[in-house]
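Given as structure tokens, the chain that follows is alone and in the form predicted alone.
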Amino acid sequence: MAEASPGRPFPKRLITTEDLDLEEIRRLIEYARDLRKRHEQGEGLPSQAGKCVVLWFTEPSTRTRLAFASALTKLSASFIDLEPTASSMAKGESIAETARTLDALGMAGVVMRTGHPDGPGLVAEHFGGVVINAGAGTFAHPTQALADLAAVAEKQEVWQGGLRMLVVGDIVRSRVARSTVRLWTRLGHRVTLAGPLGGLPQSWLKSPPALVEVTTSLPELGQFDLVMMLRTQREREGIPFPSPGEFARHFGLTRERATMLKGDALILHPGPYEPGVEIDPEVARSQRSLIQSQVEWGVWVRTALLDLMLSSASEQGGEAGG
């Protein structure tokens, strides 16, 4: 059997990208790209058999819940869905009190998908266990932007810094977006976020973070090596945004203007896309898109990082909230 990567303890919580110094991520990044290759020669992987994994997920999920199933099942670990319309929460029950409860019953871990922003850190406090946050409100999704930076990595050098990055759509209701800004310019790279007014973070409209550029029209598309398009959440009230067919005029890649991307540009969605809304299917098809990859990829990093973080907590042991 393959064994976990060499090296110092990994973390035991993933609620934000910030939780993994520079190190562990490309720790992370390369241990996910060596898994896919054991794995596509037949190799056996490594074993977290015996472990049992909550999967709490709040908010519907396709891509990021079963890669994270997927990632248990080839990891020989075993995993419990935790329906929240089917156990005591239904009854009042607070997330403190079943973190406690799951911690009680020898749960290994806990992959949260939450509206609630603070869902996971709160987990957190109160099970000794794995806890990483699959998507929280509006605050975090930090798998996603390590599936996609292992993604475009098999494509592109992103150790050294320079790139230029542009994340156009409804960035102020994206967790993905947040995320992807807070790693991506910790690797030395330039991020620009375009979006309607009502899409941006108003404080980042005034006071950018470093390395960040903020418009509110689309800049032009040829300096950038990367563009990743977000899709237009509208079952998060509260802000205005406008139409699908205003924000496709306004902001789509469309066919046009995929023309005007650098030759070796490449494009990225989290997913999932409206078609013809933020990308236009063909480009979303085409050789420079990444979507499908991000999502392969999205399993391999979450099978890297559960096989780490599974087996650094069995090393360290630990108490609720360690």
Ligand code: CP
Given for the second form:
Amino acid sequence: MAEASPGRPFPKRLITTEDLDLEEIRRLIEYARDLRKRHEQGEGLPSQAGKCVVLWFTEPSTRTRLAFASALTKLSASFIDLEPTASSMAKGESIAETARTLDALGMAGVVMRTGHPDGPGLVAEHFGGVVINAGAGTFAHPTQALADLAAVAEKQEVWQGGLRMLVVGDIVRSRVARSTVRLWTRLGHRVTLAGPLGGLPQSWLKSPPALVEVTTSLPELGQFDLVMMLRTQREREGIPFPSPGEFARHFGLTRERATMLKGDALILHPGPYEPGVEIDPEVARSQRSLIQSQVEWGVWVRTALLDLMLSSASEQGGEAGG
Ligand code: CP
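Given the form predicted alone, state the structure of the form predicted together with this ligand.
Below, the chain from earlier opens the complete complex, with every other chain and molecule after it.
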């Protein structure tokens, strides 16, 4: 069981990072660090034995799905993959009815990856246990943003605000970009979004949110503490976007451009990346790249999150919409 202090229940729904207040976010990251340290020292981890969580993934995933599966294994919980084509959804059963069925089957949680931006929110209306958005359309990918925060927190002070982050690429189709902007600006950091005109949210070009700047060219790199590169999401709805070669020429983090970064600047990419398009593979594997660390923290942040949420849900009882 998580060491949740009495009177401090943890939310049992994570649809966007705003479902957690800043204190809960810090508690989560510190708990993830604590669990990782315990594991590395050969100490036992908390147990959620007897609980079963459904991994409901209708879009491809390597790191997120396996990180959740690994996290549940670490917590001695079990999981079941809900395969849309092998479930009654293939016979037309709706998301809402499927969620109600999972509730009646006694599942403790649902982790959902979907192209439907409202999918996890809809599940939360009909399922009483833990609901975690594992990436919903272009709307949000909260556990990725939290894993990235943990990876950066290992190297830099993140709780006082004041860092400058650059996010480059296909912003408008990126749920990671949206979750990153929301999380990092709430923490008081400044975020610059750079990409070709068609890949930027048009409303933000005219009127960006507080602490956000939007630009159609690659800014001077030496001013940033963090640079996050994003993959072009050609699998999503078409937008006017340059060819891979043209994008690489104007925006790619080449070896030469990487030399312009500040000495202690860190490079992020949520993965998967296209080598030689948004990032040179040597840069992606360089000392200052956090790409592997983001994946590692993805496991520990999800382990901490599941332990806190499953413990809290048991204490609160399972009411759909709660
Ligand atoms: N970053 C991310 O969500 O990767 P996967 O699609 O492999 O889960």
